[in-house]
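Starting off, we have a lone chain in the form predicted alone, written out as structure tokens.
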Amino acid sequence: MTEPPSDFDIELRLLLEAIYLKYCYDFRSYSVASLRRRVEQALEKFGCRTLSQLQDRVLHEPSVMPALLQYLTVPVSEMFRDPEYFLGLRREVIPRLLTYPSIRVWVAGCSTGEEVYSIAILLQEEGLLSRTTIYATDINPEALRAAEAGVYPIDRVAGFSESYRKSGGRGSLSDYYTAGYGAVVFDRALRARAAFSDHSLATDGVFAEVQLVSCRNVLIYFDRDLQDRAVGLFRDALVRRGFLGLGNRESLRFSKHADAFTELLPEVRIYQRCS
């Protein structure tokens, strides 16, 4: 017999239903786990005792929102995290992708760049960063602002660079920003090939075509269904035999796309899609 939902999970549904119907932000199909630890913190932050005061303020605050949206998404990322995917990305993707005239990529999940910043950053010891545009998306406006700017506090740069020797690097992090007043700023030569968009993978469709997608960390919030369908849209948006990386607690087998993939580096989570 299953068991009832909880007053608490009852609520949740509630919230998420509204935000939907007054912001245009779909939560509804992320890992309902995942979201009630975040949704604790944030009652805590606002001071509401349940799920119903937060949607009362939500609806007629609109101060709000954006607050609760930090929340509700996950702004967390590293340059180079997990170094050997780069390292993956370096010696087995970018010597295919020296075929294109022109090369596309999609980093869906952004969040505050770190990642859009690696690849960059990659594509340029590679050779390729002139002749690439990176298309960096997000449902989060503050982190999307963060990301354009492309300024990270300096207390985290000594990880960074760890982590960009790990993943191959050629030269030194440093080449690539300018450090003052306690933070650090990447080159603009970096942003200029990157494009900064609000996009949604739970309501949005395909808008480029591109040779690789990395989209990593993400996939882990959704529920089933989400994930098939943020994977069908890397699968619409792929070109024969592009590129896929997901988060290293990711993976295809269990999707319903997984037939339109081949492993490419499994153990770094890259696929191949087939032609």
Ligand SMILES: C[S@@+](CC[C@H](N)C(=O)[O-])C[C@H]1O[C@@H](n2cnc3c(N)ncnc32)[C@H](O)[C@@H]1O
Second form
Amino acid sequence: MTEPPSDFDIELRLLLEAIYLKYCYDFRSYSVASLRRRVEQALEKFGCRTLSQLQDRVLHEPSVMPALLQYLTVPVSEMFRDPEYFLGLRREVIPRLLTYPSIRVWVAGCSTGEEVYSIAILLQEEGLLSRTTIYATDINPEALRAAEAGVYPIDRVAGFSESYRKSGGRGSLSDYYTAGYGAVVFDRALRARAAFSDHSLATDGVFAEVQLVSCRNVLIYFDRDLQDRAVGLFRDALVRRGFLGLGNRESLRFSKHADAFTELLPEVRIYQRCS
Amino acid sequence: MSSRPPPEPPFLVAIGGSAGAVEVLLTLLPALPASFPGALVVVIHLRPQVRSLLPSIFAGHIALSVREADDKDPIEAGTVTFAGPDYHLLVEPGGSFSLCTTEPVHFSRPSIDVLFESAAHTYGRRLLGILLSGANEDGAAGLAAIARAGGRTWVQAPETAGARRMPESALACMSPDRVLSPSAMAEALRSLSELE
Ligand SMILES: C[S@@+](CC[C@H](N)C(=O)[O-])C[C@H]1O[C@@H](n2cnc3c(N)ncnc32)[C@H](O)[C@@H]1O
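Could you switch over to the form predicted together with the ligand, since the one displayed so far is the form predicted alone?
Once more the chain from above appears, this time first in line as the rest of the complex follows.
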């Protein structure tokens, strides 16, 4: 029943293979439907007629890959996106983390950092931040730099504040940033406990033992096999009874590793590693 | 916990609409029997922060089964899958849906164009695209993509639409196979047993 591959699909496969061979970014097991759209947009942006032309430039012009990466990776994020998720962390997960003398959290696919600051604020308000290390990882270096800087346009802040409030925030979001020049900068104290680094769920391994993994809206970009790989990494990184939080529309239902987890708060997609 | 994927349905019906479209769905979906051989997927524009009421409006009141799309849900015959708020819904090769959070299209996420274009790519001739009432231009380009890929296209007759802009935008850029009133569309859909 599958349609024969179009020229576009053939060229897309070749492009992804070329990117993998030359730059070690592995997009070969990503969901193709949205990848196709983003690559079409890139064609327009680079003024290429075909993907073969784009491939030629990716291989021979050093400035092209970093720019193309912005299309391939979907670096979009929001603070306290889906406030009920953060409320769930606050009410059900944080209290269970209190018993650990030191806490490690992995935010996988952290993009430009909004999720990292959301979690850092939450930990701060619950008195845990000073004994927590947050590993914030992504494959997009530009996004990681933005995450580390913690600077966001001021016109996004009203939305962030509203979500912060709905997530059970104990103060005002403005307690955590300084405004100026059309932007806000989040407090250094929030990111002092965070380590931002390059890590790919497609090609890298486990680097630490953690009590909480938050990986939201990253798995949707992967096909099922790559989702299995990523969830396998989370399972291996988590301590027994550790927690895994996914995006609103993501689940472990189709995962090969589903049996390694129980549902803690299924309505907000928070799971717990079985002991 | 993971199970074998069910057989792929013989065809997919992709429906898009905005203002005034839920009323039409209330005519279309109750007309279909549980044995409807195709799968249905629906994008109705929603406000991003609000939980969608669509699945609960229809669940239990129509013969088909109803759900809101989760990432990688299989495309199943006799099932209506609604796009939830704040994610685009796309059709993957191999018979499943996927979601994405790229920027809104025509100010909307989910976008009808995004669904239609991805469905056209994967389902080609085995796809029927239906564009209903709505007050913006989302869906027109997607419907044209469905036609180019060999699929079928139906548009709600603008004079029967609560908001004419969406069907009219489609009619301005392509010639659908049929232009139908809601009741004629319900009848046509009910008698559909295969495509091609
Ligand atoms: C839509 S953003 C999600 C941001 C954030 N987690 C949230 O929910 O707001 C997806 C992020 O996943 C990252 N990503 C894509 N492929 C990845 C991979 N193989 N390993 C790690 N991160 C990846 C992208 O660079 C992008 O920043």
